[in-house]
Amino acid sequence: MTDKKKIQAPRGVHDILPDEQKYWFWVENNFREAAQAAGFERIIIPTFEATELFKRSVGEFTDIVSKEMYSFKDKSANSLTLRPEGTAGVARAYIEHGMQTMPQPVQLYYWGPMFRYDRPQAGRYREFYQCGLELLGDYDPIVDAMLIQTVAKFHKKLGMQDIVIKINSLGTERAKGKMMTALGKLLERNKKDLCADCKLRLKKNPLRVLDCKTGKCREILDKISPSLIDSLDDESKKRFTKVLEYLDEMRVEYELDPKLVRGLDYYTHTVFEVVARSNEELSLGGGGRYDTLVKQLGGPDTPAFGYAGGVERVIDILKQQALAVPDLIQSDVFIVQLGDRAKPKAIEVVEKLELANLRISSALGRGSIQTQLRLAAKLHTPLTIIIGDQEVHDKNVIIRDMEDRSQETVIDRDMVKITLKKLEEKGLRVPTIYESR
């Protein structure tokens, strides 16, 4: 008999297993909640879209569009590319849906996987997710420092310690460009000691180059130590001014990097990084202003601004910081039930529960008792309701609670009313019967 090869996931991807859920819904949860409360709406965007939109908008020349965007024809011989970042398909849309006909700023929030052809390493996959927050439609500074602002709020939210967000600015377009080609007369000179991908970096975009995390490289720019903010004309410095102005009434800590960039070439003005001092190399999101990308992509000239984050690099700091993530209260009660007779019952009991709009879980049909309850334990409810025969046969249950252990037996008709006190005694949110879920 031929051994048949074992099938795993493909390198680079990674299974999210249940007992991982509670940091994954701990991250979305406060993210949600932070945009929310700075009024960004939700967007859901398609996982793939047309190759032409990232070579548009991302760069065709960037690391990502040459090496490592996942792009398929379709059976209609379309070009496809599976998104490798969020604010090419977020601006699409807006241009798409007439956008620019809403009260602007329009603001968008979102999350979902993104994909890239990247090497594997410690935060660092080829299918991973990103939060993002895009903001279309206002040019003011202060659009800027609120964006911002969220950003810090969110991570705070988390609870995360020695946060660090490190912003500078590229300029406007033209000041951008004399930038570009300052920095590549200086690169030129050391250009037999840039690594591969950076030699080809100074032919398309220098800037690209201070984004390098190769030894050889970063001595070089050390030792050239170009400044970007010494570099940009006066319209841009005045706007910058005012950005870190606002952020100081803001109270948002933040530190000035003068040779910070992003790696897409869409940004112009503000561009930031949000950073863990414990390992500042690794960036667990950032953004910046990309005034020139809608009106790029055939849509209006439009001003915007954004931010992209990794979940998976937020969640490992979180990990790293050992701090406290709620366990997930899967259900508000167990149903435990023991025989033939009580299997009806427990049905019965399940759907006045769900009426009353509790979570409730079970396991119908396996087990004893004590393997029950264990696995009502495991999953953290407060409550269990117990059915047996001779519940069955005396028309009531028994209501465990699961901290103290005590119990109740209680008539079926006060069922529902009495399981709706326990809880608010417990301090937990007590749902109406028409609430929504």
Contents of the next structure:
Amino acid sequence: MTDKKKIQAPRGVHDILPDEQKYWFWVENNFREAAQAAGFERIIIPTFEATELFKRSVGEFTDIVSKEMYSFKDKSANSLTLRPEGTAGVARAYIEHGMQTMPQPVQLYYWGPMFRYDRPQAGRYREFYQCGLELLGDYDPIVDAMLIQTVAKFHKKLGMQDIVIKINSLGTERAKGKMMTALGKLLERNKKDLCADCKLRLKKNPLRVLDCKTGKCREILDKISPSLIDSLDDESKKRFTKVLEYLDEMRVEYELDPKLVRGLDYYTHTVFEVVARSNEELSLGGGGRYDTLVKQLGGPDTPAFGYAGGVERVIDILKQQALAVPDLIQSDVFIVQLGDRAKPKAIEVVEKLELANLRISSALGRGSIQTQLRLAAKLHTPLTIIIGDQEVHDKNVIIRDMEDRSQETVIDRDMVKITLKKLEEKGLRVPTIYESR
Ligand code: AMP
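Let me have the form predicted in complex with adenosine monophosphate next, following on from the form predicted alone.
Below is the entire complex, every chain and molecule, led by the chain shown above.
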């Protein structure tokens, strides 16, 4: 007997249905435009990698590696992991393709799903999308500021309000080590009040305690963290001051946050996080400098700086703030036909318009004009072409503007020309990413 029980999506993953797509296109387009305008090129990296890659980069004692990875053995017994983040894969690709021989910095952007066995709740999924920027091969403080400015512009383009960029410096590897020791000592004094997880973190990597969200731990951190900035050496302080000066010059607003470390081990120097004032607990994105990562993965000594944003969380804010998101235009023209004699003509009209590179939709199987117009409205089609028996007889068509509902009868010969003109007047020529030759 077959089991008829309904199969549901696994916990923590979600479908992105057609009604949601306008948000997804909108965020992706704005991200791509902001990234490309700042000189980033797209890279597509695999969704799974050797498990070792993440162990060696993200850090064995981070929550991501110790608790949240989707790791499995394939049929050849290779240990693989669904990527929990994008930076490690980009760094691996940089080394694998000898990108250090290209003009530096190499600037890359990506977009795609990440996988973490996280506790599902609002804004926290097991499969979620990240958009990311990576800039490899440049240590100048100006590139930190430039990348953060690109992130700020991305949020601005989306019209997001009350967005704050928090920033901190962990200093050089050595300064970070010193800070870890200083923090370890301060936390040791308050050990009895820390949560059980943090007691463990304190032993393995005290910096991880700074990621803790429990009330008592946060209170302790608020008390002790301002003194952490003192563990920065002069070189680190000087570098950080430069980053802040450049941000001031670029008029990028930021807030200093000495508690900020980010949940991945590879960061040094500048780290930053993007939050919405309405929910500072759930960051929208973040990043930092990772000058040792490429070398750690067997590549040449390569300073680098990156960012990753959470797409679902950005979309949640767009909705919360009721920001204007344009409807998707799936097709340029919808063909409405009435009566059997109109159908062959409708097929001919579709062919002619397709030859003019227009996107056409129709419901040739439907009889009622109301049903067809309703479908055209749902697809946000700007124009419809209506063909009935009369139009077949008179050798013309009716072009209807779906916005102002005006109609014009046009002879067959002029149909394509006038359709194109009307679309152009609406500024709706399909944009292209290809160069013209
Ligand atoms: P991270 O790679 O941990 O620095 O995360 C970068 C961004 O990805 C975060 O600021 C979130 O916006 C997003 N993010 C991280 N984990 C999740 C998750 N489990 N579900 C949804 N978004 C996430």
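Numbering follows the first chain given and starts at 1. Small disclaimer: the values here were computed from a predicted structure and weren't measured. Only the largest set of C-alpha atoms that superpose within 1.5 Å between the two forms is called the rigid core.
The Cα position of residue 414 differs by 2 Å or more between the two forms after fitting on the rigid core. Remark: with the core as the superposition reference, the CA shift of residue 41 between the two forms stays below 2 Å. Superposed on the core, the two forms differ at residue 398: its CA moves 2 Å or more between the two forms.
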